[in-house]
Amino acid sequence: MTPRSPLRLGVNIDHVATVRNARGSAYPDPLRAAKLAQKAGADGITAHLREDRRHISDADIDGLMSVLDIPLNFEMAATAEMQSIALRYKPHAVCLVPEKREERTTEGGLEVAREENRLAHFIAPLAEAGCRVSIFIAADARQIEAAHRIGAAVIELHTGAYCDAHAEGRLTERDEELARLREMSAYAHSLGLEVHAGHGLTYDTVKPIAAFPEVKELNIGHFLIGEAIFLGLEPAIGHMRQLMDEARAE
(Lines of atoms letter the chains of each structure in order from A and count residues from 1; the text may use other names and numbers.)
(Lines give C-alpha, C1' and ligand atoms only; values in the text may rest on other atoms or scores of the structure.)
Protein backbone atom coordinates (compact mmCIF):
# COMPACT_ATOMS: atom_id res chain seq x y z
CA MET A 1 0.00 0.00 0.00
CA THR A 2 1.20 3.51 -0.81
CA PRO A 3 2.33 5.41 2.31
CA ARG A 4 -0.11 8.04 3.48
CA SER A 5 0.72 11.62 2.56
CA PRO A 6 -0.08 14.85 4.41
CA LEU A 7 -2.30 15.61 1.40
CA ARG A 8 -5.17 13.14 1.58
CA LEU A 9 -6.93 11.61 -1.40
CA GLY A 10 -10.63 10.86 -1.18
CA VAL A 11 -11.90 8.63 -3.98
CA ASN A 12 -15.52 9.10 -5.05
CA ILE A 13 -17.10 5.79 -6.12
CA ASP A 14 -20.46 7.15 -7.32
CA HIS A 15 -19.91 6.25 -10.95
CA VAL A 16 -19.09 2.63 -10.26
CA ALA A 17 -22.71 2.56 -9.10
CA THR A 18 -23.75 4.45 -12.25
CA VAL A 19 -22.36 1.64 -14.43
CA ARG A 20 -23.98 -1.00 -12.22
CA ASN A 21 -27.36 0.70 -12.37
CA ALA A 22 -27.23 1.01 -16.16
CA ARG A 23 -27.94 -2.73 -16.35
CA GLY A 24 -29.83 -3.10 -13.09
CA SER A 25 -27.36 -5.77 -12.01
CA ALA A 26 -25.26 -6.34 -8.90
CA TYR A 27 -21.98 -5.45 -10.59
CA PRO A 28 -19.67 -3.64 -10.74
CA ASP A 29 -19.85 -3.47 -6.96
CA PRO A 30 -19.08 -0.07 -5.38
CA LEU A 31 -17.96 -1.81 -2.19
CA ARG A 32 -15.33 -3.75 -4.12
CA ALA A 33 -14.20 -0.49 -5.72
CA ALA A 34 -13.94 1.13 -2.28
CA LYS A 35 -11.75 -1.69 -0.98
CA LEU A 36 -9.51 -1.53 -4.07
CA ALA A 37 -9.24 2.24 -3.68
CA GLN A 38 -8.18 1.77 -0.08
CA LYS A 39 -5.52 -0.73 -1.16
CA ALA A 40 -4.28 1.67 -3.84
CA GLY A 41 -3.63 4.47 -1.36
CA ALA A 42 -6.93 6.33 -0.94
CA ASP A 43 -7.24 8.00 2.45
CA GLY A 44 -11.04 8.08 2.34
CA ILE A 45 -14.06 7.13 0.26
CA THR A 46 -16.67 9.63 -0.90
CA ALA A 47 -20.21 8.59 -1.82
CA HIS A 48 -23.13 10.87 -2.70
CA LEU A 49 -26.56 9.51 -1.82
CA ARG A 50 -28.79 11.60 -4.05
CA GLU A 51 -32.49 12.16 -3.52
CA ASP A 52 -33.30 10.24 -6.72
CA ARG A 53 -30.79 7.42 -5.92
CA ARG A 54 -29.43 7.62 -9.46
CA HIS A 55 -26.17 5.94 -8.49
CA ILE A 56 -25.32 5.24 -4.83
CA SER A 57 -28.10 3.43 -2.96
CA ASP A 58 -29.02 3.20 0.70
CA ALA A 59 -27.69 -0.38 0.68
CA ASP A 60 -24.34 0.92 -0.62
CA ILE A 61 -24.04 3.31 2.33
CA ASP A 62 -24.90 0.50 4.71
CA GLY A 63 -22.25 -1.71 3.12
CA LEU A 64 -19.59 0.98 3.09
CA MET A 65 -20.07 1.68 6.78
CA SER A 66 -19.58 -2.05 7.43
CA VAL A 67 -16.50 -2.77 5.31
CA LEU A 68 -14.36 0.38 5.26
CA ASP A 69 -11.20 0.75 7.32
CA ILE A 70 -10.79 4.34 6.11
CA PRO A 71 -13.20 7.24 6.61
CA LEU A 72 -16.42 7.63 4.65
CA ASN A 73 -17.26 11.11 3.39
CA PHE A 74 -21.05 11.08 2.98
CA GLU A 75 -22.11 13.67 0.40
CA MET A 76 -25.71 14.78 0.69
CA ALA A 77 -28.20 17.56 0.12
CA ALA A 78 -29.36 19.57 3.12
CA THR A 79 -32.72 17.80 3.45
CA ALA A 80 -34.49 16.23 6.41
CA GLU A 81 -34.31 12.78 4.80
CA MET A 82 -30.55 12.94 4.34
CA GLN A 83 -29.99 14.37 7.80
CA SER A 84 -31.90 11.42 9.25
CA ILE A 85 -29.78 8.93 7.28
CA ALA A 86 -26.54 10.64 8.32
CA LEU A 87 -27.57 10.62 11.98
CA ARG A 88 -28.38 6.92 11.73
CA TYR A 89 -24.93 5.99 10.38
CA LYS A 90 -22.79 8.78 11.85
CA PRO A 91 -20.08 8.66 9.14
CA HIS A 92 -16.71 10.27 9.73
CA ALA A 93 -17.60 13.21 7.52
CA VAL A 94 -20.72 14.74 6.01
CA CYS A 95 -20.35 17.06 3.03
CA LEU A 96 -23.33 19.24 2.14
CA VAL A 97 -23.70 19.82 -1.59
CA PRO A 98 -26.33 21.52 -3.78
CA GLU A 99 -28.57 19.12 -5.64
CA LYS A 100 -31.03 19.49 -8.50
CA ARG A 101 -32.90 16.63 -10.13
CA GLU A 102 -32.18 17.79 -13.68
CA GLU A 103 -28.40 18.19 -13.31
CA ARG A 104 -25.99 15.52 -14.57
CA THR A 105 -23.62 16.08 -11.68
CA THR A 106 -23.23 18.61 -8.87
CA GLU A 107 -23.15 22.07 -10.41
CA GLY A 108 -21.53 24.91 -8.51
CA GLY A 109 -21.22 25.32 -4.79
CA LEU A 110 -23.80 25.50 -2.05
CA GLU A 111 -25.37 28.91 -1.41
CA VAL A 112 -24.52 29.28 2.28
CA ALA A 113 -24.76 33.03 2.73
CA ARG A 114 -28.43 33.21 1.71
CA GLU A 115 -29.40 30.21 3.86
CA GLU A 116 -27.13 30.81 6.80
CA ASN A 117 -29.72 30.44 9.55
CA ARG A 118 -31.29 27.29 8.13
CA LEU A 119 -27.94 25.61 7.51
CA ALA A 120 -26.62 26.51 10.96
CA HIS A 121 -29.56 24.67 12.53
CA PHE A 122 -29.25 21.83 10.01
CA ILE A 123 -25.61 21.02 10.72
CA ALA A 124 -25.76 21.38 14.51
CA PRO A 125 -27.10 17.85 15.24
CA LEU A 126 -24.64 16.34 12.74
CA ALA A 127 -21.71 17.96 14.51
CA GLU A 128 -23.12 16.92 17.89
CA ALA A 129 -23.28 13.32 16.60
CA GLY A 130 -19.54 13.43 15.88
CA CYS A 131 -19.60 13.98 12.11
CA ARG A 132 -17.12 16.42 10.62
CA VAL A 133 -19.32 18.78 8.63
CA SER A 134 -17.98 20.02 5.31
CA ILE A 135 -19.60 22.54 2.95
CA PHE A 136 -19.01 22.34 -0.81
CA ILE A 137 -18.71 25.94 -1.99
CA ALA A 138 -17.35 28.20 -4.70
CA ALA A 139 -14.05 29.99 -4.06
CA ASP A 140 -15.86 33.08 -2.82
CA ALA A 141 -15.07 35.01 0.37
CA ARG A 142 -18.74 35.58 1.16
CA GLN A 143 -19.52 31.86 1.11
CA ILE A 144 -16.38 30.98 3.08
CA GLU A 145 -17.25 33.51 5.79
CA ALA A 146 -20.80 32.16 6.02
CA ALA A 147 -19.55 28.56 6.28
CA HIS A 148 -17.28 29.67 9.11
CA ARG A 149 -20.09 31.47 10.94
CA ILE A 150 -22.45 28.48 10.86
CA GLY A 151 -19.85 26.24 12.47
CA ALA A 152 -18.62 24.05 9.61
CA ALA A 153 -15.32 22.35 10.33
CA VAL A 154 -14.34 22.01 6.68
CA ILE A 155 -14.96 23.67 3.34
CA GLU A 156 -14.46 21.93 -0.01
CA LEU A 157 -13.68 24.36 -2.80
CA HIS A 158 -15.31 23.68 -6.16
CA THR A 159 -12.55 23.27 -8.76
CA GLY A 160 -14.88 22.69 -11.72
CA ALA A 161 -14.55 26.12 -13.35
CA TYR A 162 -10.75 25.86 -13.27
CA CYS A 163 -10.82 22.35 -14.78
CA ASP A 164 -13.35 23.28 -17.46
CA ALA A 165 -11.32 26.32 -18.52
CA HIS A 166 -8.21 24.16 -18.82
CA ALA A 167 -10.00 21.48 -20.86
CA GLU A 168 -11.45 24.08 -23.23
CA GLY A 169 -8.18 25.93 -23.74
CA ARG A 170 -9.35 29.14 -22.04
CA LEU A 171 -5.96 29.64 -20.44
CA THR A 172 -6.39 33.17 -19.14
CA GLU A 173 -9.63 32.20 -17.43
CA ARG A 174 -7.98 29.02 -16.13
CA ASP A 175 -5.17 31.02 -14.54
CA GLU A 176 -7.64 33.48 -13.02
CA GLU A 177 -9.65 30.61 -11.51
CA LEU A 178 -6.47 29.03 -10.15
CA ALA A 179 -5.41 32.32 -8.56
CA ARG A 180 -8.87 32.66 -6.99
CA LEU A 181 -8.69 29.14 -5.59
CA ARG A 182 -5.22 29.83 -4.19
CA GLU A 183 -6.32 33.07 -2.54
CA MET A 184 -9.49 31.60 -1.06
CA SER A 185 -7.68 28.50 0.22
CA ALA A 186 -5.37 30.77 2.19
CA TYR A 187 -8.27 32.91 3.41
CA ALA A 188 -10.32 29.95 4.61
CA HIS A 189 -7.28 28.53 6.37
CA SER A 190 -6.73 31.87 8.12
CA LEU A 191 -10.26 31.60 9.55
CA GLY A 192 -9.47 28.19 11.03
CA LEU A 193 -11.34 26.13 8.45
CA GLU A 194 -9.85 22.91 7.08
CA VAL A 195 -9.64 23.24 3.31
CA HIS A 196 -10.48 20.48 0.82
CA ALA A 197 -10.94 20.75 -2.95
CA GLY A 198 -12.50 18.76 -5.74
CA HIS A 199 -14.68 18.45 -8.86
CA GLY A 200 -13.36 17.71 -12.34
CA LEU A 201 -9.73 17.18 -11.34
CA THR A 202 -7.62 15.12 -13.77
CA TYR A 203 -3.98 14.14 -14.15
CA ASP A 204 -3.49 17.39 -16.10
CA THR A 205 -5.08 19.70 -13.52
CA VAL A 206 -4.36 18.16 -10.14
CA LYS A 207 -0.81 19.32 -9.45
CA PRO A 208 -1.44 23.10 -9.20
CA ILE A 209 -4.23 22.47 -6.69
CA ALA A 210 -2.25 19.84 -4.78
CA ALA A 211 0.56 22.36 -4.39
CA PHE A 212 -1.58 24.71 -2.25
CA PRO A 213 -0.17 24.22 1.26
CA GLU A 214 -3.53 24.98 2.91
CA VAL A 215 -5.37 22.18 1.09
CA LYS A 216 -5.53 19.02 3.19
CA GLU A 217 -7.64 16.75 0.97
CA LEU A 218 -8.65 16.32 -2.66
CA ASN A 219 -11.82 14.42 -3.59
CA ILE A 220 -11.70 12.90 -7.08
CA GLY A 221 -14.14 10.47 -8.64
CA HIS A 222 -15.43 10.57 -12.21
CA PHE A 223 -12.01 10.92 -13.84
CA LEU A 224 -10.52 8.05 -11.84
CA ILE A 225 -13.42 5.72 -12.62
CA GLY A 226 -13.04 6.63 -16.31
CA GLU A 227 -9.30 5.95 -16.27
CA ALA A 228 -9.92 2.66 -14.50
CA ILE A 229 -11.69 1.39 -17.64
CA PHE A 230 -8.35 1.57 -19.45
CA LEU A 231 -5.77 1.14 -16.67
CA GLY A 232 -7.54 -0.61 -13.81
CA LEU A 233 -8.62 1.12 -10.62
CA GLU A 234 -5.46 0.58 -8.59
CA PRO A 235 -3.05 1.95 -11.25
CA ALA A 236 -5.36 4.90 -11.97
CA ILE A 237 -5.46 5.85 -8.29
CA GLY A 238 -1.77 5.13 -7.84
CA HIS A 239 -0.82 7.58 -10.59
CA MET A 240 -3.05 10.30 -9.13
CA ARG A 241 -1.49 9.69 -5.73
CA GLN A 242 1.97 10.01 -7.29
CA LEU A 243 1.12 13.34 -8.95
CA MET A 244 -0.30 14.71 -5.70
CA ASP A 245 2.79 13.67 -3.77
CA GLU A 246 5.10 15.19 -6.38
CA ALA A 247 3.23 18.49 -6.22
CA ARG A 248 3.44 18.51 -2.45
CA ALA A 249 7.17 17.76 -2.49
CA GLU A 250 7.83 20.57 -4.96
Ligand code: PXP
Given for the second form:
Amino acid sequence: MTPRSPLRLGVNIDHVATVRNARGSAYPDPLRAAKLAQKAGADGITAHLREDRRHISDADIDGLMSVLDIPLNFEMAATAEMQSIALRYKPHAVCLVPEKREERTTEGGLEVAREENRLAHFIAPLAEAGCRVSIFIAADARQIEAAHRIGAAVIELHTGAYCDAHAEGRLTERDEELARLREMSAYAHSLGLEVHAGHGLTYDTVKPIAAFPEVKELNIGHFLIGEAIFLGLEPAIGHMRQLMDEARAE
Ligand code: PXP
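Got the form predicted on its own; could you also share the form predicted together with this ligand?
Now the complete complex, all chains and molecules, led by this one.
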Protein backbone atom coordinates (compact mmCIF):
# COMPACT_ATOMS: atom_id res chain seq x y z
CA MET A 1 0.00 0.00 0.00
CA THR A 2 1.18 3.54 -0.73
CA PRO A 3 2.26 5.19 2.54
CA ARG A 4 0.04 8.05 3.64
CA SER A 5 1.58 11.48 3.31
CA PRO A 6 0.32 14.85 4.51
CA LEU A 7 -2.57 16.23 2.52
CA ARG A 8 -2.44 19.85 1.39
CA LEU A 9 -5.45 22.13 1.34
CA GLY A 10 -5.71 24.72 -1.41
CA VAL A 11 -8.40 27.30 -0.68
CA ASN A 12 -10.11 28.70 -3.74
CA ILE A 13 -11.08 32.34 -3.16
CA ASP A 14 -12.91 32.99 -6.44
CA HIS A 15 -16.26 33.48 -4.78
CA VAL A 16 -15.04 36.19 -2.45
CA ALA A 17 -14.49 38.08 -5.70
CA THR A 18 -17.95 37.00 -6.94
CA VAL A 19 -19.56 38.71 -3.93
CA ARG A 20 -17.39 41.80 -4.38
CA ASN A 21 -18.25 42.03 -8.05
CA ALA A 22 -22.00 41.64 -7.39
CA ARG A 23 -21.93 45.26 -6.18
CA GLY A 24 -18.94 46.57 -8.07
CA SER A 25 -17.41 47.53 -4.73
CA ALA A 26 -13.88 47.07 -3.38
CA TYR A 27 -15.02 44.57 -0.74
CA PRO A 28 -14.99 41.78 0.31
CA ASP A 29 -11.34 41.69 -0.66
CA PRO A 30 -10.03 38.34 -2.00
CA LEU A 31 -6.51 39.26 -0.83
CA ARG A 32 -7.73 39.64 2.73
CA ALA A 33 -9.45 36.26 2.39
CA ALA A 34 -6.25 34.71 1.07
CA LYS A 35 -4.24 36.01 4.02
CA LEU A 36 -6.86 34.74 6.49
CA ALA A 37 -6.95 31.36 4.72
CA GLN A 38 -3.19 31.16 5.10
CA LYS A 39 -3.53 31.90 8.82
CA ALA A 40 -6.26 29.24 9.14
CA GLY A 41 -4.01 26.49 7.76
CA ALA A 42 -4.38 26.62 3.99
CA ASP A 43 -1.28 25.30 2.24
CA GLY A 44 -2.00 27.21 -0.93
CA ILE A 45 -4.44 29.60 -2.57
CA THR A 46 -6.26 28.82 -5.78
CA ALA A 47 -7.69 31.49 -8.05
CA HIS A 48 -9.25 31.12 -11.48
CA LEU A 49 -8.80 34.06 -13.83
CA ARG A 50 -11.63 33.48 -16.27
CA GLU A 51 -11.68 34.89 -19.76
CA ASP A 52 -14.76 36.98 -18.84
CA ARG A 53 -13.21 38.08 -15.48
CA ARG A 54 -16.50 37.29 -13.74
CA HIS A 55 -14.79 36.88 -10.37
CA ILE A 56 -11.01 37.12 -10.02
CA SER A 57 -9.48 40.12 -11.82
CA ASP A 58 -6.01 40.73 -13.22
CA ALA A 59 -5.38 43.08 -10.28
CA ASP A 60 -6.27 40.25 -7.85
CA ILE A 61 -3.65 38.00 -9.43
CA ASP A 62 -1.13 40.82 -9.23
CA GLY A 63 -1.97 41.34 -5.54
CA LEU A 64 -1.91 37.63 -4.69
CA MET A 65 1.51 37.24 -6.27
CA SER A 66 2.88 40.02 -4.10
CA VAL A 67 1.20 39.31 -0.73
CA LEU A 68 1.15 35.52 -0.44
CA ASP A 69 3.72 33.51 1.49
CA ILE A 70 2.08 30.26 0.36
CA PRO A 71 1.95 29.00 -3.24
CA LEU A 72 -0.58 30.30 -5.74
CA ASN A 73 -2.32 27.75 -7.91
CA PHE A 74 -3.35 29.80 -10.93
CA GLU A 75 -6.32 28.23 -12.70
CA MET A 76 -6.80 29.18 -16.31
CA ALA A 77 -8.04 28.08 -19.70
CA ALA A 78 -5.44 27.00 -22.27
CA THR A 79 -5.53 30.25 -24.25
CA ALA A 80 -2.71 32.47 -25.53
CA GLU A 81 -3.87 35.37 -23.32
CA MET A 82 -3.73 33.25 -20.15
CA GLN A 83 -0.43 31.70 -21.11
CA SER A 84 1.18 35.13 -21.40
CA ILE A 85 -0.24 36.19 -18.01
CA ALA A 86 1.07 33.00 -16.41
CA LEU A 87 4.48 33.50 -17.97
CA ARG A 88 4.57 37.05 -16.64
CA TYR A 89 3.84 36.00 -13.03
CA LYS A 90 5.29 32.47 -12.98
CA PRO A 91 3.02 31.23 -10.17
CA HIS A 92 3.98 28.07 -8.30
CA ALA A 93 1.34 26.06 -10.16
CA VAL A 94 -0.79 26.50 -13.24
CA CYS A 95 -3.94 24.38 -13.43
CA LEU A 96 -5.48 24.10 -16.88
CA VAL A 97 -9.26 23.89 -16.85
CA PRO A 98 -11.90 23.82 -19.58
CA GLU A 99 -13.89 27.04 -19.77
CA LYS A 100 -17.19 27.88 -21.40
CA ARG A 101 -18.69 31.36 -21.14
CA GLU A 102 -22.20 30.05 -20.55
CA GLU A 103 -21.32 27.68 -17.69
CA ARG A 104 -21.90 28.58 -14.05
CA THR A 105 -18.79 26.72 -12.92
CA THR A 106 -16.15 24.42 -14.43
CA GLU A 107 -18.50 21.67 -15.48
CA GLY A 108 -16.23 18.91 -16.67
CA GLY A 109 -12.60 17.98 -17.01
CA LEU A 110 -10.31 19.07 -19.81
CA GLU A 111 -10.38 16.95 -23.00
CA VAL A 112 -6.64 16.28 -23.05
CA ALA A 113 -6.79 13.18 -25.25
CA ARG A 114 -8.38 15.08 -28.14
CA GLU A 115 -5.98 18.03 -27.93
CA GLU A 116 -2.77 16.29 -27.00
CA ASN A 117 -0.49 17.95 -29.49
CA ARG A 118 -1.70 21.49 -28.88
CA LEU A 119 -1.60 21.07 -25.10
CA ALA A 120 1.90 19.56 -25.15
CA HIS A 121 3.13 22.72 -26.91
CA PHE A 122 1.03 24.92 -24.65
CA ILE A 123 2.43 23.62 -21.37
CA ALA A 124 6.09 23.34 -22.40
CA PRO A 125 6.97 27.04 -21.84
CA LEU A 126 5.05 27.07 -18.54
CA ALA A 127 7.01 24.09 -17.26
CA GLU A 128 10.25 25.68 -18.50
CA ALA A 129 9.35 28.84 -16.56
CA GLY A 130 9.22 26.69 -13.40
CA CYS A 131 5.43 26.36 -12.98
CA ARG A 132 4.07 22.99 -11.92
CA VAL A 133 1.53 22.26 -14.60
CA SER A 134 -1.64 20.57 -13.45
CA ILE A 135 -4.50 19.41 -15.65
CA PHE A 136 -8.08 19.25 -14.37
CA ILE A 137 -9.60 16.07 -15.73
CA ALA A 138 -12.35 13.52 -15.23
CA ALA A 139 -11.43 10.22 -13.57
CA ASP A 140 -10.84 8.56 -16.91
CA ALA A 141 -7.80 6.44 -17.85
CA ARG A 142 -7.65 7.93 -21.39
CA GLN A 143 -7.36 11.46 -20.04
CA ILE A 144 -4.83 10.47 -17.39
CA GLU A 145 -2.64 8.75 -19.96
CA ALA A 146 -2.84 11.77 -22.26
CA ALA A 147 -1.94 14.13 -19.39
CA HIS A 148 1.04 11.92 -18.65
CA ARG A 149 2.17 11.85 -22.30
CA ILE A 150 2.06 15.64 -22.67
CA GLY A 151 4.36 16.03 -19.66
CA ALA A 152 2.01 17.38 -16.97
CA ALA A 153 3.43 17.12 -13.44
CA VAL A 154 0.04 16.98 -11.76
CA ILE A 155 -3.52 15.94 -12.51
CA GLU A 156 -6.47 17.22 -10.54
CA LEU A 157 -9.40 14.80 -10.53
CA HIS A 158 -12.84 16.39 -10.89
CA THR A 159 -14.94 15.37 -7.87
CA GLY A 160 -18.09 17.20 -9.03
CA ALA A 161 -20.04 14.13 -10.19
CA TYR A 162 -19.35 12.36 -6.88
CA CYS A 163 -20.46 15.42 -4.86
CA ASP A 164 -23.59 16.00 -6.99
CA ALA A 165 -24.63 12.34 -6.63
CA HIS A 166 -24.19 12.62 -2.85
CA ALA A 167 -26.18 15.88 -2.64
CA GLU A 168 -29.02 14.45 -4.72
CA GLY A 169 -29.18 11.19 -2.77
CA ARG A 170 -28.11 9.00 -5.73
CA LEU A 171 -26.05 6.84 -3.44
CA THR A 172 -25.26 3.95 -5.78
CA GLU A 173 -23.92 6.42 -8.36
CA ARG A 174 -22.05 8.27 -5.65
CA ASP A 175 -20.33 5.06 -4.58
CA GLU A 176 -19.52 4.17 -8.20
CA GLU A 177 -18.00 7.63 -8.72
CA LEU A 178 -16.00 7.24 -5.55
CA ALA A 179 -14.70 3.84 -6.65
CA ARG A 180 -13.72 5.33 -10.04
CA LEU A 181 -11.92 8.24 -8.36
CA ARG A 182 -10.10 5.83 -6.05
CA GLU A 183 -8.99 3.56 -8.89
CA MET A 184 -7.92 6.45 -11.12
CA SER A 185 -5.96 8.23 -8.39
CA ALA A 186 -3.98 5.03 -7.84
CA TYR A 187 -3.50 4.64 -11.60
CA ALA A 188 -2.29 8.23 -12.09
CA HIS A 189 0.07 7.87 -9.14
CA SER A 190 1.48 4.65 -10.64
CA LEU A 191 2.37 6.64 -13.80
CA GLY A 192 4.34 9.13 -11.69
CA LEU A 193 1.76 11.91 -11.73
CA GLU A 194 1.06 13.91 -8.58
CA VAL A 195 -2.67 13.59 -7.82
CA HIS A 196 -4.91 16.42 -6.64
CA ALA A 197 -8.70 16.48 -6.42
CA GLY A 198 -11.45 19.01 -6.09
CA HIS A 199 -14.76 20.56 -7.08
CA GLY A 200 -17.91 20.62 -5.03
CA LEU A 201 -16.34 19.18 -1.87
CA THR A 202 -18.12 19.85 1.44
CA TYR A 203 -17.79 18.70 5.04
CA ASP A 204 -20.01 15.74 4.09
CA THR A 205 -18.04 14.61 1.05
CA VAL A 206 -14.42 15.43 1.84
CA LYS A 207 -13.40 12.50 4.01
CA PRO A 208 -13.65 9.61 1.52
CA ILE A 209 -11.54 11.60 -0.98
CA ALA A 210 -9.06 12.76 1.67
CA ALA A 211 -8.55 9.11 2.62
CA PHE A 212 -7.08 8.18 -0.80
CA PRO A 213 -3.39 7.74 0.00
CA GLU A 214 -2.25 8.96 -3.44
CA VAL A 215 -4.05 12.30 -3.23
CA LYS A 216 -1.64 15.07 -2.24
CA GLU A 217 -3.87 18.13 -2.40
CA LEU A 218 -7.53 19.10 -2.30
CA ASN A 219 -8.75 22.38 -3.76
CA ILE A 220 -11.92 23.64 -2.14
CA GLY A 221 -13.71 26.96 -2.60
CA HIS A 222 -17.43 27.47 -2.99
CA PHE A 223 -18.52 25.53 0.09
CA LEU A 224 -15.89 27.17 2.32
CA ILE A 225 -16.75 30.69 1.23
CA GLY A 226 -20.44 29.93 1.82
CA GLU A 227 -19.76 28.39 5.22
CA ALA A 228 -17.68 31.44 6.15
CA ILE A 229 -20.90 33.49 6.14
CA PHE A 230 -22.07 31.44 9.12
CA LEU A 231 -18.85 30.47 10.90
CA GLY A 232 -16.25 32.95 9.71
CA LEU A 233 -13.54 32.04 7.24
CA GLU A 234 -10.90 30.82 9.69
CA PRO A 235 -13.19 28.37 11.58
CA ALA A 236 -14.73 27.17 8.30
CA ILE A 237 -11.27 26.35 6.93
CA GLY A 238 -10.07 25.00 10.27
CA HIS A 239 -12.93 22.49 10.37
CA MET A 240 -12.25 21.33 6.80
CA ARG A 241 -8.58 20.92 7.69
CA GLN A 242 -9.54 18.86 10.72
CA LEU A 243 -11.79 16.54 8.66
CA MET A 244 -9.03 16.06 6.10
CA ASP A 245 -6.49 15.24 8.80
CA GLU A 246 -8.89 12.82 10.48
CA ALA A 247 -9.58 11.02 7.21
CA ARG A 248 -5.86 10.78 6.57
CA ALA A 249 -5.16 9.36 10.02
CA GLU A 250 -8.03 6.83 10.09
N1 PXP B 1 -10.48 22.64 -8.64
C2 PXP B 1 -10.72 23.20 -9.85
C3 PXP B 1 -9.81 22.84 -10.96
C4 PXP B 1 -11.77 24.11 -10.03
O5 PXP B 1 -11.99 24.65 -11.23
C6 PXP B 1 -12.55 24.47 -8.91
C7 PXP B 1 -13.66 25.48 -9.06
O8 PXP B 1 -13.17 26.66 -9.53
C9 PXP B 1 -12.25 23.88 -7.68
C10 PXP B 1 -11.24 22.95 -7.57
C11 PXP B 1 -13.01 24.23 -6.44
O12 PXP B 1 -14.33 23.84 -6.58
P13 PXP B 1 -15.39 24.36 -5.51
O14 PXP B 1 -15.41 25.85 -5.60
O15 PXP B 1 -16.66 23.72 -5.97
O16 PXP B 1 -14.93 23.87 -4.17
